[in-house]
Partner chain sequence: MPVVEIPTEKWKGKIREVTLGGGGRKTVVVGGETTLPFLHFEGEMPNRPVIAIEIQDCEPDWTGRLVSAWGDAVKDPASWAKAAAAAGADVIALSLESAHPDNQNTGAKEAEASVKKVLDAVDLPLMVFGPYVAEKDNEVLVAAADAARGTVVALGSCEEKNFRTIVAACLASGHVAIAKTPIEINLAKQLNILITDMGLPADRILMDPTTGALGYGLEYTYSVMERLRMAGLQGDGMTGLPIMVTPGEEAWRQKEAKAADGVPEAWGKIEDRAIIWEAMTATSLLLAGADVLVMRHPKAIELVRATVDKWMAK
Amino acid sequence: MALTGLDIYKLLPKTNCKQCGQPTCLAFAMKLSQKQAELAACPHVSDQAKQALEAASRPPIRLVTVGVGDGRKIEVGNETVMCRHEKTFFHEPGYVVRIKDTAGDDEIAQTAAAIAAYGVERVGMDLRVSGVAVENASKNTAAFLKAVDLVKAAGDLSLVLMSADPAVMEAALAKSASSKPLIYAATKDNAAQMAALALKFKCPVAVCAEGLEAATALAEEVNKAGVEDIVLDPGTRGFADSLVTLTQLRRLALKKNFRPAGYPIITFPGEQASSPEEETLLAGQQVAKYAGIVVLERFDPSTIYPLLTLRQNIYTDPQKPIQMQPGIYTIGEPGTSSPVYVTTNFSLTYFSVAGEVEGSGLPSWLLVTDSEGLSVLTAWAAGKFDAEKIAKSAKTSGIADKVSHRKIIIPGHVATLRGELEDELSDWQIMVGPREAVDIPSFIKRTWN
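This sequence as a structure, only the one chain, the form predicted alone:
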């Protein structure tokens, strides 16, 4: 049973030293009981207390790693809240694409290469598919091993190895265990053998059983065999059952501290989908509620891209907007007669403006002002993007040394700042740009000589 905050407090040193980041030991104990702090933050806790507090300090959902290296490694679990607005979600789910070993060698190699090569940049972040799930659909060991080799040759993709036969799985792990693939899957028929393989090759293993109770019971069985890194597949494949079961698992782990439910979840949104569009919709639902690894049936950039951006949005800390470093940015190769635009340091705003300025075909200077990561209107309303701040940015950035003119373009949404800016920057001509970034190309063609 989970310890209460008072139970934990009794085991702490009670020095109120504040080195844990909390004002008192009691406050720290309450954070521990709510899974919002780690016991390691207390430098004075005794070894005896550490043993007693192990259950209280353990994350409610285990952090499981699939793959190696920094590129495509999937780290899922260790979440502490049901809804991102309560705090944030930490470890974004990994997208992997299923490839069957019954496909031709060329098709396997080409698909894996396309997945490895695909990537998009959005607000300064590189978005990619995490890996490939190789399925032993042929039931043939040689075909499976060849498919795994072809996928591995394509790049640094994380692997999910899918076979119900422990002998086939062992042969594949003997060649690929160094890349730390996910073993899929331990079932009621092969749980002991798959658990032994997970221990032998030091790889995570997925447990698959129909329904919440069966899946958690099987996870407990595999855990008792000594395996810590477990991923759950509760067998749900539709919209309603996925939403209900995945939410119940998350609630059991976080609210009830039910350890057999405290593992990341793997889903297969395409197995019962009637169309690629339906698979994409279900995958989006499962990313929001609460998948850790999402196995897609096909690789199609037109459906992968919206899923990547959805994941990025959900797993961005709502309390910390994505920000650009304030300063001067160059669009193209601007010279002394190039335009100077002003905007805020909210990443989405920056990339929207930068993209349209680049599209205008006129090299320009972009003066990014510190607005604490807020967009133009939000920052203006909050008093974080005003004439004083823009003027200070212009004076301290050195932009005056880079241009021979004295013209500066402010966003149209803050046109009311023009008069104040003329007082602050008396030697500059303040130009009011368009309200929307998309209108920048036509604006600059009309107004810039």
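Mind pulling up the form predicted together with its partner chain next to the form predicted alone we just looked at?
There are no partners or other molecules in what follows, just the one chain.
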């Protein structure tokens, strides 16, 4: 159970010495409870308190890393809540695509290359597929090693090695351990050998068993053999069983501090899906509900892109909304006589304004000011969307060179800024737009000739 700031404060020396960088011990305690500070920063904490605090602050779900590639490695676990609004979901699940070693060299190479090359930008973030799960479908060691080589040649993709045969696995690990692949999987038949491989090659290992109890028991067994980095596969492949089992695992880890459940979870949404769409929707469920690594059966941008978007949505920190890059945005292909709208750089504000401006059918310029990710009203109240800021972004953005008129439309919620803005931007006419984005089309229809 997480300790409150006051609980922690009681264990601190209460000297208010400031050496931890915080003004008071209570402030430090609150930072600790929010996991925004390290206990080591306190030079005076007693050993007894240290033990108590460390036990309480040990992450209930272990952070496990698969792969080494920059921007590609999968770091999952360390989650602290059931629902994102309670705090945030910290570590995005990785998407990997399964390639069978029976697929043929060309196809393997091509698919791996396509995955490695794939990238899409969304609200300032570069979204990528994490890697490939190479499956030893052939049961042949050479074919498996060849497939692993082909995938490795495509770039720094994170790897999941799928084979039930410890000998095959050892051969593959001998070639690839430095890229820290995930060993998939230890089962009740080979757990001891797979655990030994995980220790020998210092790689994480997945445990696969049917059901929550079997999977956690196996995890405990592998852990007892000395392996720390474990990933769980409780064998659930459908919508309902996956939802229930993954929810129960998360609860056991967070609320009961049940260590064998405290590992990231790997899922295979496509294994029993009847269509790519079904696989995609199930993968979506698992992103929202507690998967750490999602193995997809196929690579297709039209389903990967929605999944990457969903992951971005779900894993956005509710305390730190997504921000747009401040600057000029175009809606349609605006010209010198197109309207200029001003708004803030809160992504949701931007999206709703951009959507409605687009809906108005009139190509336009959108001047997005840096409001530190706050919506219009909140930013205005916090002094982050005032006449000075708007004027500054109007002047520095170069919008004056893009339009021949001198009219600028401000959100109706900040109508009070009009006078000040007229002072700041003396050669511009300040028009007050509607309060709600949804009224933009009718507003512009009425006022823009």
